[in-house]
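Single chain ahead, by itself, as C-alpha cells, in the form predicted on its own.
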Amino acid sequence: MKKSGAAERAPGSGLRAPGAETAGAERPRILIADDEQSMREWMRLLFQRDGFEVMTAADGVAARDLVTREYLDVVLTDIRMPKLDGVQLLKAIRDLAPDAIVLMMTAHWTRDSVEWQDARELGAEALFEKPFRDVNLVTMQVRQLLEARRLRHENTVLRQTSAGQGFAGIIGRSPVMVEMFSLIETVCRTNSTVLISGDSGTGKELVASAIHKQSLRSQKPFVAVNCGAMLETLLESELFGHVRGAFTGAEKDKKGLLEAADGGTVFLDEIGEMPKAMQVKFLRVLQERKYRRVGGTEESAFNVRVIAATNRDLPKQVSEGRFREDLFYRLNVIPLYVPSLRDRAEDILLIAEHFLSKYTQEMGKSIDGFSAEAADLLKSYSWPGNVRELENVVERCVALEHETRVRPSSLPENLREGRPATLRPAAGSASFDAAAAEIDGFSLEQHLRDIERSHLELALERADGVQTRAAEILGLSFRQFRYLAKKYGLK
C-alpha cells in the first residue's frame, strides 16, 4: 500500500486483522528512516526476511508523519537526514509514540559527537554503523529489545491485577484478558488508530475507555458516538459540526465532536453501522486530518486519537461490499479482540462478585455471595449477552433474594435451565401463520410494527419503566430506543 509523499509501506504488507495476537507479538511493526533509497530497500528486505512488517521514510518529516499516523514497534534511523534530522524526529516520537524502541544508524562513526550523546538522552537504544558488520547483529538486537519490552509490559499487567481484581477498570484474570490488558498497556503509550472487535455486551466502550485514561491524552476529553443510531445527515453534524442555515433547524453554528474532543480520544462505537456515503466523507477526514462543519466552506485542522469499535465481522463486509476496504485499513491500525464471556469462563465469578457488591451498596441489602449452586449455575451458563447479560441478572438476584447469600431461585429460569433468554409475545399481538398472508386486508407491514411495539412495551415492562435498561434488554442503544419509543409514543 502506497503512502502520500515520501513515506512507503512494504507490498503485500497488509495489516493485522481483528482477533489477531497482540501488537509485536507475531509481526512486529519497524519504519526505516533514511535518505538513501539503496539502504532503505536493502533494510526493507533484511528485515522481511526476518518476519517484521516494514515501513520505510525517505526524510525525517514523512518518517514523523508516519509515526503520527500508525502504530510501530521499532524506528530504525539515520542520524543525518533532509528535513528532519534523526535526533529532531526522535524527540517527536517520544511525544507521539514513548514506547517505541528508536534505534540511530550513522556513516558519520562516532559515540562521541554531540548527535549521538544527545540521541542517547532521549531514550535512543543502541547506535549502528553503516554499512552494517554483521546483519545478524543488528537484526537479533532488535528482537531482544521487543522481548525486553514485552516483558516489561506483562509485569505490569500481573503486577496490577494481582493486586486487585483487574487492570485499568476492567475485571478479569483469565489468560486471554491478561493477553488484552498487556496489549492496552502497549497501545495506550501510541497515538494510533484502534478498532475494537468483539461481541455485543463485551465492554468494548470500557477497553477503549482504558485506554484513553492511561494514554498521553488522559486529561483531556473522551467522547462517544454511536455510528448506528443516527441517520447519515446527523451524524455528519455531529461529527464535524454545522453552521447556522445548513439544514432545516440549524439555527445557530454548532461545534461537532472532532472539535469538542481536541487534543482527547473520540471513540466510534457500531463503526460497522456507519452509512456508505458517510464512510467516504470520513475516510477522507482521516487522511487529511482536516473537517468541513456541515453547510461550511472552511477547513479546520483537529488533533484526537479515534478508536472504533465493531461487533460485526468487518472484513467479510468488505468483501460483500457494505465497508470501505480503505477505510477498514485505515481504522485497522491495531486490531483489539475482547473476549466473550464464554471464552474466559474463570472470570465469571470475578466479575459477578463485582456487580453483587454494587448493587447491595445501592440497594442497601446484605449479601455476601452467591451460594454454591448458584455459582455453578453462573458458571456453566453460556452468556450470549455477555458481561452485559451478567450485570442484568446479577441485579436481579440483588432486587429478589431476601437471604444473604443468592440461591438459585433468584436466577431466571432460562438460566436454571441452560438456555438463552427470550421475550415472551405480549398479551393480545398478533400471531403470524402460512394462512393469514392470504387473509383479504392483511398488511405485514402494520403486523411487524405491531410486534415491534408489544416487544418495546414488553421490555419497558420488565425494565421497571427504565428506558435504558430497556435498551439493554433489546440490545439497542439508548438514542435506538428512545427513537422508537416516540415513534410509538410510549412513556
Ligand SMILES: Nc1ncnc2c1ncn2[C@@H]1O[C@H](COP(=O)(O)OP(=O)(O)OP(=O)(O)O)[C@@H](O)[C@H]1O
Given for the second form:
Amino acid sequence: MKKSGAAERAPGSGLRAPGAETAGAERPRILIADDEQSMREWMRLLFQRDGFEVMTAADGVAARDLVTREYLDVVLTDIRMPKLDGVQLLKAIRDLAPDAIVLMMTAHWTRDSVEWQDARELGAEALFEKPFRDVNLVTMQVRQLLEARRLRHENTVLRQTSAGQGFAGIIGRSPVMVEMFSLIETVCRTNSTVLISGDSGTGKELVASAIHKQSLRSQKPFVAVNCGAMLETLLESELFGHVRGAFTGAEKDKKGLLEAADGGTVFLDEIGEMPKAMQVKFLRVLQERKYRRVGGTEESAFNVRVIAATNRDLPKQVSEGRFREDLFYRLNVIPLYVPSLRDRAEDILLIAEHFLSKYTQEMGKSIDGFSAEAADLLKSYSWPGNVRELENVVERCVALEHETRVRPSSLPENLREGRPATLRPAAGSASFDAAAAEIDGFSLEQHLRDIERSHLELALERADGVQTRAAEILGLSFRQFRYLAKKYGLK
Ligand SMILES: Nc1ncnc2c1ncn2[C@@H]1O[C@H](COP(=O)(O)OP(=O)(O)OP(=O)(O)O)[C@@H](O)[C@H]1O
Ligand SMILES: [Mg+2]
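Form predicted on its own done; form predicted in complex with the named molecule now:
Next comes the full complex, this chain leading.
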C-alpha cells in the first residue's frame, strides 16, 4: 500500500511549444480520490486509456491539496475516505474550483439516501455505486458532462462576443480568440496557475487582468511584477519584502508584492527573465505555499494566484538549461497562447475601430471610420508589433486626420508600403525594452537615430511639410531642424 496522503501524478505530457497545441485541445484532467489503491490504479488506467491526464489521491486531504494547486476538470471521489470524506471534499471544491465537475462513488449509499441529496445540493453531478456494473458508463458519463460544460462555456462566450465586440474587455471574434475566451471562461473560476505565452504586444497582460477580473479574487489586488527589470536581490525583496537590517540600505521593514497581492493575483511578466537563483526560491514558495521576508524568520502563507507571461520560447529555454524545468511545469498548469495579430486578421479592423473610438473621444475629434483603402492597408499589413503597434498607428491617425474618415495618407509610410516599421512601435512604452532587446546586436545609437528620425517625420507631417512649423513643434531652432532634416535626408 502506498503511503496515505501521497498525491501521485501521471508523468507530464512533455514540453509543449507555445501555440503548438491550443489549450482547448489539451487532455482533460481528472483527479481520482479513493483510499483503496487497487481502485485508484484501475481507474487511472481506465481514464488514461480514454485520453485523460490522471492524478490520484489516497485521502481527502491529499485530494484537497491537489485541487488547491492544480487545474482539474473532473474530480471522481470516493465518499468514505480517511482525514476528509467525499462530501467535505466536495464542499472545499465548491470554493476552490467551482467549475470542476464532481462525481461521487460509494459502496454504501443509494440514490435515495439523505447524504446523496446533500451532495446533489452541493453540485455533485453523479453517483456511481461500487462495484460498477459497467465501467464504460463511468467514462462515458464523464465525457458527456465535460461536453455539456464546454458548450455552456462556449455559449457564455458567444453571447458576450456577439452582443459586444469581445470578451471581458478583450476585443476579438476570430475563431482562435473565441477559443481562447472559452478557455478563460473555464479557468477563471479556479486557482490554477496560468502561463500566458505570445509575441510582444499581443495582449498578454490584458488577458491576465481579464482572468483576474472574472475570478473569485476580483475584489482583491492584481499586482504585476516585471521579472526582467530587476536584479536578483532586488526582485527577491520586491516580491517577498524584507526586514530592517536585512541588507545595507534596508532601513525599515518592507512589505513585499506577494503580501500586497494577498488573496488576489500576482502577474509575473517576462518570467523567462527571472534570474536562476530566484527561480529556485520561487519554486519553493509555490511548493510550500509559504514564504519569508528577506532576512526575516516569520513565515507567511502564500495565498496568491499566479499568472505568468513570456514572449520567449520557454520550453526552448528549458532545453537550453536557462529556465528550470520543475518551475516550468509548476507554472504551465494551464498554458494559454495569445495568437499574433496576423493570425487573426478578421479582428484587425474590429480592434482598430475600438481604438479609433477611444482616441477620437480622448482627442475630441469626429472621425467615424476608416476609408475602404485605409481598411485594406490595415488588414494586409503584417503587424510585427501586434495590437500595441495597431494601437499606436490608430492613435497617430486620429492625431493627424482632418477628414471624417481615416485616409491612407494618415497611415504611416511603412504601412502604406507594406513594410514593417524600422522602429519598434512601442517606443516610450514600458515594454519597449523587451521588444528592443529581442533584436540581435541592438545598438543604442541606431535606436536613438531611429527615434530622432521618426520624430522629425511626424513633426513634418503635423506641420503639413512647413519646416519652420515643424521646428517649433519639436522645440528646435530652424537651423537645428534644417541640419537634422538634411542628416536624415528628409524633404
Ligand atoms: N484584443 C485586444 N483588445 C483591445 N485591446 C487590446 C487587445 N490586445 C491588446 N490590447 C491592448 O494593446 C496593448 C498591448 O497589450 P499588452 O500590454 O497586454 O501586451 P503584451 O502581450 O503584454 O506585450 P509585451 O509582451 O510587450 O509585454 C495594451 O494597451 C492592451 O490593452
Ligand atoms: Mg506585457
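Here the structure is a predicted model, which means the values were calculated and not measured. Residue numbers count along the first chain shown, from 1. C-alpha atoms forming the largest set that superposes within 1.5 Å between two forms make up the rigid core.
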Core-aligned C-alpha movement of Val466 between these two forms, 2 Å or more: yes
